[in-house]
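First, one chain by itself: the form predicted on its own, in structure tokens.
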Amino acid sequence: MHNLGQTRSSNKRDHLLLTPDTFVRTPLPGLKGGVAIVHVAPAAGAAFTQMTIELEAGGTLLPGPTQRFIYVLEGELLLSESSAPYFHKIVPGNYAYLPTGFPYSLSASTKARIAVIEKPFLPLDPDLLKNDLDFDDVPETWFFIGEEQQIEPVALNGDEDLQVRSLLPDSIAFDFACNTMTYAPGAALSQVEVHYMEHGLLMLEGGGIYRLGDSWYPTTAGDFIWMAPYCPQWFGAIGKAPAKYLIYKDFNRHTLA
């Protein structure tokens, strides 16, 4: 049925609200048995692309330019090392960095969704690190696996109704972080967040209000949010059920890199 021209998606200068009523679904390079929906990309003026791929059972995915995270959304996928002989096999909650470079391939078992991040790797000036560091100890990031429920939670800033899971290792090699965050029903961030990281979100349960600049939007589970730097931003749990999303954000490397 037609909507006559109506979604919630919106389009401003410092974010993007896009909803699934409007996602569009492309084919990509190395992308077999399935397809790409970009959330945001350069093109929008985001420095990273964010997107889900939905595979085939049988679809495969093989290396991109940069380095990638992915998070399985929904199905069973066989990840495997080019060195290796055997698969990792991983399931919804399960998740994996992986650098550039880095031979691999993903293989769907079944039918599958996965939420894919992908930017340019900034390496660390090693000048910046000289007084912390010598200069053979410059760290370097690794290919990893994880799984969500097994990362222990943290409650931000205290609130324990508002619980985050960092995803990625606490180390300055990573040149950007991937969170989840849940909110127990009725939880809201304790302020109205403005600073120079720009964010790539991807709701995955329940739902709420999102600030966004000036203006204020209901989102649900499936609802993908870009935030520029410096946008206004602010979150508020509404519902029954709680609320989580999984988030990006540039971080560990200087503003002027």
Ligand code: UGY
Second form
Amino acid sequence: MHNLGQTRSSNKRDHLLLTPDTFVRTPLPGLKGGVAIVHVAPAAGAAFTQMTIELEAGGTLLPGPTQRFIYVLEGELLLSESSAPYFHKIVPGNYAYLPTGFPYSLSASTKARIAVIEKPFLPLDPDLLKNDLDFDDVPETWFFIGEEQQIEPVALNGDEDLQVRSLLPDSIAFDFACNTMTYAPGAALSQVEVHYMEHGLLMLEGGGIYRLGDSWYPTTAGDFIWMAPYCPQWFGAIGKAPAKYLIYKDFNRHTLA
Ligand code: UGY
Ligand code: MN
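Now show the form predicted together with the ligand, given that the preceding structure was the form predicted on its own.
Next comes the full complex, this chain leading.
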């Protein structure tokens, strides 16, 4: 359906809103029996890549060029560690952190969809930690699989109607954060945020109004948003069901690292 050239998608200097009607599917090296929707990439001005990978039953995905974070959106997959005889079954709400160079393969037991975030890892500068008594050595990231529902939610700025789950461990080793944010109907960010970190956001449930720069957009489950550093941003949930999104941001590093 061409809809006479109309779409909610929008491409501005400091933000992108991409709605499912404008998604374009592509092959990728290391991906068999599946396609990638690359939502944002360095070509758009981002310092990371975020995509949704759609797999047929039996489709497989091998490691990419950088560390990865994956979050299962639909279906059932097996994550196998190539260096050990371990298979992990992962289903919606499961996620995994895969360090750069970690050998693994992912295969879909059923038709599946996963959110994938890739970012060149920014190592910690040992000189910045040498006088910190908390660290004998520079901490390193590690492979893990998590389950979102096991993460204790935190009320953002004390607002019980806005719950944040931090999916990555509270360790300075990690150079990005990935959280889910769940808004009760009518809940909103308590401020317009303007910050140096950039965001990749996948709307998982519900919807509302997103302010990006000087524009206000209706947004709903399935939409993707990229916010460049310093993009003014605010969200208010609308509807009778909660709104929930998965959100990436660069984190834990000096800006001149
Ligand atoms: O973590 C964040 O910066 C988050 N509160 N931003 C957002 O939801 N747009
Ligand atoms: Mn933010």
